[in-house]
Structure formats: C-alpha cells, structure tokens
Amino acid sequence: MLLSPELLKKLAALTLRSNKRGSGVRVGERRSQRRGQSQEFADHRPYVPGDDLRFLDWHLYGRLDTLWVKLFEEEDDRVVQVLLDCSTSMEGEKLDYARQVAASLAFVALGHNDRVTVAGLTDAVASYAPPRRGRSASNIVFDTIEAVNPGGKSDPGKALASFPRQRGTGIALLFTDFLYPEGPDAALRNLVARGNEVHAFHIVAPAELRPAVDGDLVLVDAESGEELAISVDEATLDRYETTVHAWAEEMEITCRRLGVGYTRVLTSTPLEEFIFKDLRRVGVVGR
C-alpha cells in the first residue's frame, strides 16, 4: 500500500495550490480565464434585453440609475500531470518515495475535483494513463503509479515530445533525480510551453551526496554501462560532494530561470514532514 489511511485522512484537508488561471474544460474548484455564474465576483458590465434579471446590481443601479450586470469568475476543473521519471537512475528508494509524494498530491487534487494523469518517462512514455477525477478514481490513479516501473534511459525531453496534450492548462509535477544527459531545460521548455504551472521535484538519496566507499573501484553507469576504473579517497569524496551540491544548485537556477517551481528532497525525509511541513512552506501545498 502506497499510503496509510491515517496519512488519508490527513492529506483530505490540503488543497492544491496554483498561482494561476487555467482554462479547464470542465466546472470544478478553481477560477478560469471565463465568466461564469459562480459566487466569486469578477466585474460589471451593461445590462442588455435578454439577460438574467438574477443578475442585475440593484445597488449600483440605486446610485446610477443604469442597469448593470453582475459578472462572476467561472469555475474549471484542472488537469494534473504527474509525471515520474522512471529511468534506471530512479531505481530503488528514489523511485519508491517519488512514488509516495505522487500519491500524496494525486489524492489532494483528486479531493477537489482535478482530473488526474500519470506518466513514466524514460526516453519515452513507459506508462500513461488518461485523466481521471474524483476520490472515487484514487484507487485507480494509485495501482497507476505504483505500477510505474523503472528501467530505461533518461531522456524526458524526447518523452514529453509525444506525451499526450491535455485539454485546458493546469499543473505539471515532475518527479525526477534530474540524472539527464543532455541537460533538463529541453524537458522543462516543453511543459512551460504547454501552458503549465510546472513544479520538478529532485529526488536525491543521501549515498549520492557522499557515498560510502574507499580504495580502488570499478563504477558502472546504470543506464549507459560504461565504466570507470577510480581510486576513492577522503580527498575524493570532498571533491565529489562539493562537485554534486553545486550541480544540484545548478538545476535549481535552471528551473528558477525557466519559470519552473523546485523542491529537492531526499529520500531519507519523513513523507509526512516533507509534505505537511516543507511542501506548505514554499506553497504546494496548503489548507
């Protein structure tokens, strides 16, 4: 089981938060770019023959002496993409806790009538699975990421190239350890280009920032196969974690500069404090 139900219970109280309009397709929770005939007001505008009395701003019209219509923000629903990097790098503990973080968010936007989709990516689309809304669907959406397997080459950018296009605009979250050989911005590009309030999760495991080893080694890439005969030392591993904190850094100047949202985490968080205590901070998340 991805989640327990006491972590359930829990998630059922956050929101989703977007900090901009969509243009969804169908009426849900959140302001579009249209008007509509919710309770949130938007503007005036004159009254015409033909138009719902409902509307009409007795108020303005007692210090006017004109008929105005009320004008109200209509409601979309929005379509949210996880999509989670699949690729041989994210085998193991990273895959598994991007895996929960998934959920967790699948189940929050689910809660408020979003429609859903998940993605693997590799150097294509291993899974996809279309949107789906309402809490009825978690279970569905659930078995869809867990069933997101790993294996393949990183390449999201050539993936996303045949990703299926969402009607409407919404979130993209992309889960990733940002292991790219040609770089992550021709990935990013195509979400923001799409229209997307995009926010890239960076997974990183904790043996990554200063693996426990020593003497001389053989290091295999886990996606390409090639290998690299090295000697490990104190000195080594000191080179090592200041080369991977400022590559980390550098993807988070990246995406800052591409409009892209950034949140790295390591595995070794607790899911909860990573979701009700950091995700809230910087505003994924909220009440």
Second form
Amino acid sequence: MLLSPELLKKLAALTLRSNKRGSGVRVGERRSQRRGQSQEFADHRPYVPGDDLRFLDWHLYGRLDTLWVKLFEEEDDRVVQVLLDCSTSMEGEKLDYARQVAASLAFVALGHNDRVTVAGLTDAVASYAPPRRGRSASNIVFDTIEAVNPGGKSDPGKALASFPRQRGTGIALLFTDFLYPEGPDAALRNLVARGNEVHAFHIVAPAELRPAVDGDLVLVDAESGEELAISVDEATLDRYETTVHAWAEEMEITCRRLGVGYTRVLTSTPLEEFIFKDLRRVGVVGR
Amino acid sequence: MSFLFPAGFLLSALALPIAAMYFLRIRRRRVRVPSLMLWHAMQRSERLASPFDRFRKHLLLLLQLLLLAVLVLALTRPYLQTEAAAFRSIVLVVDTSASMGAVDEKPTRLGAAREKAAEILGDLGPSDEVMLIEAGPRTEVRVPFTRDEAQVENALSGLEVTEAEGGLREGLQLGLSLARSRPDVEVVVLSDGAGEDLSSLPTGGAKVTYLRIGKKDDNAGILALDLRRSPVSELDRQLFVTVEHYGNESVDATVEVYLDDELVGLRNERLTARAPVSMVFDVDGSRSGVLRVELDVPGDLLPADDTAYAVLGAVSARKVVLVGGDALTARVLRADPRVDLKLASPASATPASLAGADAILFGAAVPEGMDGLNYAVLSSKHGGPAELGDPIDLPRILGWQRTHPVLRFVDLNGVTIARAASVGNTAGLAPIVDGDAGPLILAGERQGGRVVQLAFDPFQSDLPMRVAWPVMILNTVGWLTEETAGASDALLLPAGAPYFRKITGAGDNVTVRGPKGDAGATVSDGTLRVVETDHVGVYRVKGGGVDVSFAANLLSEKESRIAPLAALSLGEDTEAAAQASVVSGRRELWRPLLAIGLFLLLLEWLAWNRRATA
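So that was the form predicted alone. Now I'd like the form predicted together with its partner chain, please.
Starting with the chain above, the whole complex follows.
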C-alpha cells in the first residue's frame, strides 16, 4: 500500500495547479484553448451559413436584427505524465520516496478527471501505463507506480525520445536524482518541446550530501560499475559536500532556464509535510 | 660533517618499497555509491585547489620517507670533527668533597658534575678510553682506563658527595701520574676548585681541562668548634664556636646549641663578609650527651658546614695507679682532688690489671706489654720503652720544652742530677728535657698510648726537693689522662679522617654506628680503625670492651669558601682556565637525529590516527 487511507482522504481536497490551459480531447474540468459546447459563455461571432442554428442568439437578433452565433468555452481534460527515473542510482530510499510523491500527485490529478499516464525511465522507457481517468483508475495507477523497479543506466533524454506522444498537452512530473552522466538538458528540452508544463522533483538522500565513509576506499559506481580509488578524510568530505551543493544549484538553474519547475526534496522530509506545505508553497498543488 | 658508516646510505633504497606499499595498498574497502559523477567533479575541483592540499593528501608518505631519511642518516653515524685527535684517552677527576654538595647547581654541584661527565662520555668515539678518579677525602680510581662507557656511567651514578675536606690535589696528582702511561691524554677536572693550591703540581705535559662547577659564593659555615674545661669551675665546660660568612654582603645568623635536642644556647650575630666571629657557650659539666651546634643563615648554599657536633662526657675523677713509688709522689697525687689514686704493688701490676686506669705511674719495674696504655716511668731504674745504656755522671740540663704540657710551669734551672742513663733507641719518644750527654726526660705517643720516661733517678737529684717536682708529676698525670678523663670524651675529628682506638676485648663484635648508618670498622693488632667518617655527625663505637662516641665535623675553611675558582693554577706555570664543556673531540650526531626520528614517528602516528578516526 503506497499511501494510507488517511493521506488519501486529505489528498482528495487538493488540486493540481497549472499555469497553462490544457488542450485535451475530452470535455474535462479545466478550460481548453478551444471554444466548445460547454455551459460557460465565451463570445459571439457573426453567423455564417452552415452554423448550428441552436447556437444563434435570438435575443441579440431581436435587438440588433443581425444574426450572431454564441460561442461557449469548451471544458477540457489534461494529461498528467508521471515520469519516474528508475535507473540504478535511484535504488532504495530515493525511489521509494519518489513513488510516494508520484502516487500522491497522480491521485490528486485523477480526482479532477485528469488523464494520468505513468512511465519508468532509464536509458529507455522501462515501463509504461497508458492514460487513465477517474478515481476508479487510482488503484491501477498505484499498481503501475509500485511496479516501477530500479535497474539500468540513467539517460532520460534518450528514453524520452522513444516515449509515446500524448494527445494534447498537460503536465509532466519528473521524479529524478539528476545523476545523468549526459546532463539533464536533453530530457528537459524534450518534455518542454511537447508543450508540457514540466515540473522536476529532485530527490536527494541525506547520505548523498555527506557520505558516511572514510579511509582508503574503492568507490564503485552503482550504474556503470566504474571504480575509483580514493582516500577519504574530513577534508575530502567537506569538499564533496561543497561540490554536491554547487551541482544541485546548477541543476536548479538549468531547470529555471528551460522554464521547468524545480523542487528539491530530501528523502528524510516527512511526506505529508512535503506535499501539504512545501508543494503548496511553491504552487504545485492547491485547494 | 663526516660519516663513520657511509654504507648506511644504501638503506635509502628502502624508500622505494615504502612508496610502493603506500601506493599499492590493496586493503581498500569497496563502497557502492549511486554515481561517481560527483566524486569525479570533486576531484577536478581538487586539482585546481592549492598545492598544499595535494601535499596534505600524501602527508603520511612524506612523513614516512622523512623518518626513513633521518634513520638512515643516523645509521651512517655522522659527526662533526673538531680539534681533537682521532684517538683520545680521558681521565675524569671528579671532586666529591663537601663543597660539591652546594646547591647553587641543581640538584647539587656533584649532580652538575655528573651531567657534564655524561656529556663527555656521549662525545667519545668507539676507540676512546676513559678513566674515572674520585677526589674526595680519599682518592680512589673508580674505573681504570676502559672503553666501556656504561661501566663509567654506573660508577658516576655511584659517586656520592661527602661532608669532608677533599683531596683534589691528590686526585689530580694520581690522574696526571696515570696519564703518563698513555700518549695524548687529557685530564678533565670536574670541580669547583675548592681553594686547592696546585701550583706545585707538575702536569708532565698532559693537557688539563678544568670544567668549573658552581656559580655562587653565598655560604656561611662553622669554622671551629672546641670543648674545654671552664676556667672558672673544674666541673663545667665551655664550648667555643667560630663562624664565618664568605659571601659579599652581611647576613644575620643564628647559632643554636642543643644538648640532646634541648636548646642550651642561642646567639644572634650579624656576620660581615669574611670576618670570623667567635662565641663561647657555657655548658653544665654534670650533664653528658651530644652537643649539636646549628648555624642558620638565610640563602646558605652549603648545608654540610652548618651543623657541628661534640660529645660531652660527664666530668669524672681520673683513675691513677701508682705502682711502687715513693711517699712523696703519692702525697702529691693525693693532694689533687681530680685524681682517684690507687696504690699497687709491683707484683700485682700486670697490663691486664692496669688496663682500667687512666694513667699509671711506675715507681717500680715496668712490666712487658704496656703498649696502648698511658704511663710514666719515674726512674731510670725501672726500664721503659726507650733503651737506656751506660750511666752518665753529673749530666747538665741544657734546655727543656717549656711549652710541652708536662713541663708547663716547671723550672729546671739549677737542678742537679748525680747520675743519669744514656739513651740509645728512643722507641719513638721525643726528648723534652735535654742534657749535655743526651735526653733526660722523654715523652710521646706509642701505639695509642702516651708515655713519659725519665732517664735518671729523681732521688739521685735534687728535683724532688724543688717545687718543680709536684708540678711536673701533676702535669704528667694531666697530659697522660687528657684524652680519657672527661674532656677526652669530646673528641673531635675532622670528617673523613680515620679514627683509631686501642681496644681490649675481641674485635669481631665491634660496631660503629654513624650518622648514615653503619660505618665500617676494622680491628687489627688490638687497634680499631674507623675509616668511613665522611659525614658530619656522631659515631658510636660499641663492643670490644669499649663504648665510646666521637664526633666528625667539617670545620674546613677550604670547603666553606665555596666560590668556584676561575682557573686552576698548576705547576710549570700552566693554568687550566674554566671551560663550560670539553670542546675538543668528535661530536656524533646520531642521538639528536634519533630524537628527531622519534618526533617524526609521533607525528606520523598522529596523522594516521587523525585520518583513521576522521
């Protein structure tokens, strides 16, 4: 069970905020860029032959003696893409935390009739679940998220190149540790180019900031198996910590430059505190 | 700088395996990390960091290589060659006299001398020889020429400062005479000079180095001590004490006199520099015990001369035995209240029966075996130790020793002697009255006893008819008993001088208890000898028929004047100026190098420990 019933109850009160209008294909709860047949009036336009006579504004005709057609806002649904980095570097607490946040936000999206799709990314699309809508789909979505297993190298840029295009645009939520040898640019550009509003969640384990190691060591890269002989002392750890902070800031700058939302979270942060306080503060969710 | 073992540099090759082991250490722990990306990034930034960080990274290796370098260097035994020859013989003459106990050097001057001697030993090469001579109250070769430094170091640590006058002259003389057996000998004197006159000492061409020990001269001491009968009362005593200050400024001194730890006299005096101050204390003659005189002067540097002792015996009558003898002599003796006279017949007079007497006067034949006893032979008819020969008629008295105690207030002018005996062998006695044909009265000490012998028969002269006779008889008793009756118990001995005493019993169970425990005593030919009287205090001799105490005191101006001499003036117009250390010779550097090595080892351990626990 990814999320407790109590948490789900609290999540039901949240909405997933977006700065863009979606362009879904079904009449959803959110306004679409296309005018359609919903109840909300948008504008008038002059009648041209062939227009549906049901939308003629007879009151206006009575006053102006001119034929005008009423236009309505078409209420649209969104595609929320939950993208989980499941490379080997995410193994352990980072992926667990990412799964929980992803499931929470997916549940919020499903509660507002958004279509939610889930994908696990390494250097390819490791797993993929097609879009689903409605609260009833939440169990399937949760199962899909839970089934995302770690393994493989990190290269989401390459993976997204083969990721199926979704109809319409929406929100892409990327859960990752940004430990990409090739850098995050390619992946982020790909998502932004698809017209998505992209938000990256940088998952960081506390042990990554200052590893609890010392002495003469051989460090083994979990993904590539590459080895590095190194003598670690307090001074080395100080320098490493400085390097990690500088790199994380660089990731944030890269995201902001590409118009991607960025939120860094330590896996030691309680889940509810992160969702109900941190994410509300940065405007990812709201009531 | 030169090296005694340059082949040791070959061991520098050990640097290669050390470096190899450092870099090829195989026991590295494997740790799985999510990605090496950031570690590589850190290393890239590290390369741009200061070179000091890189140096710090290999600090351990650097320290290890440095340690190896120092050890290799020490192994090659580098040394600094100074002016000395390649092979040397050194005679160390260490002064252990009382002045070396001064505390102006820490812990004492002797301690400082030991340290300097150890420094000299440290500078010796493997083929150098060294000899150690102790110049104390007795001169002794503690270690003959040897190359075994440890043996000399042991002997040095066994040296103890005495409280007696030293014999630096004898020590140096011995050192110089032994030095003649070797070429290139250097005699090193570790002393404060102690006011010794060495000007008549020939050096024989040997090099003498004087390492002056001591810095200051602030010392006051007891210079003289005597216990005599009071001129006022026969039964009381007077204690004479002389003290002197040798510093440059006047000081306030307190002189306290204790009789068996009871304060019986106290005097406060201001001592001006180099002006002896004498004082007299009255002592009740009815008491006996140990008199202790203590001089208390603030800032005094030599404790040995601040205390002196005297043994006070109760005044008692002198036991005098008159063997044979005439009525006149007996009457003279009876007239003296200090004399406890016993008359003995010549037949009963044997050395054994006379042993308890303080003085024996023979008016009859002297028996054999009287050695060690105090006696007077009152007529040439009765024999005696001096050999008497042919008779001399009407000898004339030419002169007499007026200062001799036996002849004090005795006027022999105009004494007529009808007949005397010529004296052959005087048996060690000295003539105190001379006649025109030889000695007429002889006196002297023989094997611990005093003897007075007349070479004429007084009743063949008009001497008994004169005042001189009773005066001479009482003088004789006084001189014979001076040592044993009352005042003699106050026997004062210079510390370090041997003590002799005739004993009558068996010598096996004689014990001598001194201020520092048992003092060795030897008995031979019925004479007890105590040699180890190097410390100031009271020595009690018990056993062998005696139970007597004597006091040993420093009472030496030479030792109390502790200002170290600037130079030793030796014979042949040579002078050994004071030096801080022996500068000649080869100074090996392996000891300081080893110390540096140990320090590096400590640093290496600290660096490793810091890394391991970080």
